Amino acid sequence: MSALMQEMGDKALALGVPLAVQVDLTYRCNERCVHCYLDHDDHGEMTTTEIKHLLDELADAGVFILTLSGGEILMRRDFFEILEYARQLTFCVKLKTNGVLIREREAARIRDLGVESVQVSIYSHRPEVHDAITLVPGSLKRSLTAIRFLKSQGIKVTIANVLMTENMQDYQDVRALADELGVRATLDPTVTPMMDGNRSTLRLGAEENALKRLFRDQSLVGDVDEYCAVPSKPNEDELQALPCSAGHTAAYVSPYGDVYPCVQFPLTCGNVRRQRFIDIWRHSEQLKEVRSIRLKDLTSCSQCTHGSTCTRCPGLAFMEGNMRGPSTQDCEKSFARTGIPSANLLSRKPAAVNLVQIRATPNIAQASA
């Protein structure tokens, strides 16, 4: 994180100011990716009026820092309109999308609004991995075709690749492939369950020697999402510290107006559409609650080998049942990491981690994704 983002966060942090909200304007895709949470049937959509309403509230509460999502993006004939209105309010737009959709115009479209940067999924550079993950032929050909219409654009662009069973072998060429491209590549191990609370998702999931392979890779270095991490002050208790930035600097909004601390983090904590938006920020009592965490608070993992190096996602873990508890996918992820296995993991499957336990290294190179 620069210095300057980290003093903004700070601040935002002490004023209680929002300074990153996402918002997904549908949850309608155009491709199927087999690790998707989201339901993509169309429910009740906020309508242009309701979500420029929106961005009106939420450039009243301060926020810097607009991510536009879905679902994607594009499938609403609205987008081009909701962009323009979010720039002419000043935020600093990111877009985060499939790109089968962008072609030359809109590429230079969306550069002539001036959005700050663009973030495309690809999930591996040989087209038989990428498009049996979207379940769309083609779609691969499609998304590096934006790219590079996006970049003659001089537009930033980020790769993000979720890793899973599918395409774990493939991150270092994707890499490459990013390098090729003159992009930004990121990786993500983590498979989300569905918003609905449903896991079968998680069988999707990198299996565990593929993980330690990923986490000893001396070639990767840290890419955790700069407005997710909170930094630590000089001299601050650990025990204090916040898990993470959900619901103190940053919030999401789904396609229906909900509220949620994070977009992995499903605790609805009002709607737009019957509240303001700084009235939900300030007064919620999920959000309270979810601000109230310090890592003193949960139970096992304060008592944990990896208490403040930890990964650990509140919202994952509120989707494991329990906000103040542990998230099994980040006790994986350390366990990857260290060769240490968490209370956790060792109530889970002991047999298992002792196991890797033994023949585990005892120094690695730490990588996280």
The other form holds:
Amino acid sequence: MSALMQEMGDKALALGVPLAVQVDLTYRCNERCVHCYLDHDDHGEMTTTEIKHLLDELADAGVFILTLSGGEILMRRDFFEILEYARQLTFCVKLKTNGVLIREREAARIRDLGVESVQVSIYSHRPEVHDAITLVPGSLKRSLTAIRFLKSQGIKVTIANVLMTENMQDYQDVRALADELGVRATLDPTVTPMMDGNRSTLRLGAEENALKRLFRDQSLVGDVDEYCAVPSKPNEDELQALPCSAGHTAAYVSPYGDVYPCVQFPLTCGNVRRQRFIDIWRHSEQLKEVRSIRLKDLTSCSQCTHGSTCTRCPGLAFMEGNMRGPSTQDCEKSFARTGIPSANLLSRKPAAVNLVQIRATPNIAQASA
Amino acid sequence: MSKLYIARSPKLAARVLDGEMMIMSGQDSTLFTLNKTATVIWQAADGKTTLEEIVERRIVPEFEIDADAALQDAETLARELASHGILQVSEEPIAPANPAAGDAQ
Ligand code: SF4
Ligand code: SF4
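If the structure you just shared is the form predicted alone, then what does the corresponding form predicted in complex with the partner chain look like?
Following is the full complex, with the preceding chain placed first.
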């Protein structure tokens, strides 16, 4: 982030301005990624008029960066109408897409409309791995073709790669592919639970040893010793820190108009079909609560040695049951990085070895039945 | 001094934050911020109003400054913004280039 952007972010925080908002236009999708956290049915998406009205409200509220995502944004027939309207309101528009429906014509239109950047998900350089994740044969080829069309129009493209057990071994090749295509690449070893609370997708996440290797890859983290150093407990200043931008300078709106602090923080704070966005932003009790939380208020994390260096996501903690609690996925990452387990992790380690032995003894099992 | 017309470039992203305009260039994602006076000029840059009129009507009364000095500053500013591709400057009125990138709010 540039120093100027940081300065604008600080100003927005001080003034209570939602600088960045993600709007998911639809949860429908033409891929079926195995790790996806969404239900792809249409439960009554906002209409074109409703979305335009929302965009007016977001512009009035001071939103500068507007991310349009989904689902797959191009599944909406009115996508370009919405995009054109957003650009008339001079948002800095970023798009997230799988690219499957982007051909030369769409890429040219995206360029003409002055989109800031486009993020395309690529899970592997190998079709047999990427397509096995999207569950759509030929999807890697189509996504890469889209990236080439977008690049040839001079559009800034980023490849986003979610790392799971299935594609972990390929991340360096994906980065090489990004270099070859002349685009940026990001990778994230976080699999998000389903929005409805179902946590079955988490089984796809990278194993501990794979994470350890990832965090020790110098080409990713730079100084490995520094990155993986044993942290010291948070100091007084760090205990006053905000967890992240969610609800402070950033928000999320679902295709049904629900407002959350972040796409990964499904705490309903209001609905733009019934209330003005700015009223939700300013007066929602849920957002006020999110905003009130500092590291010192977190039950385990304030006492945890990882407190100041952990990537703890309050949204993941919320999905685990307590927005002031730890996020076990982040505890696992902190452990893989430093070798120091958090108290939360220690309390979850299976202490079941003895019990298994007891159950293996038929007589005792019968005796306790 | 000849008449100068100024127009906001298309393909920019822009929003006012605390009276100051944030502008992101569509070409290379460089972020600019304009101070309050420059923001007023940029917002008034419709391609139809001359810089002189903008300064006379919007800057001089609001910021209580000398008209000649203000116009000179405004012209320097306009040329600088033009060099970054965020403003178009011409001696003729400028037609809107791309309706999609439309008027700044
Ligand atoms: S840490 Fe979690 S809640 Fe915060 S912005 Fe990131 S994804 Fe959203
Ligand atoms: S490691 Fe776990 S308990 Fe410690 S700060 Fe991170 S999320 Fe909280």
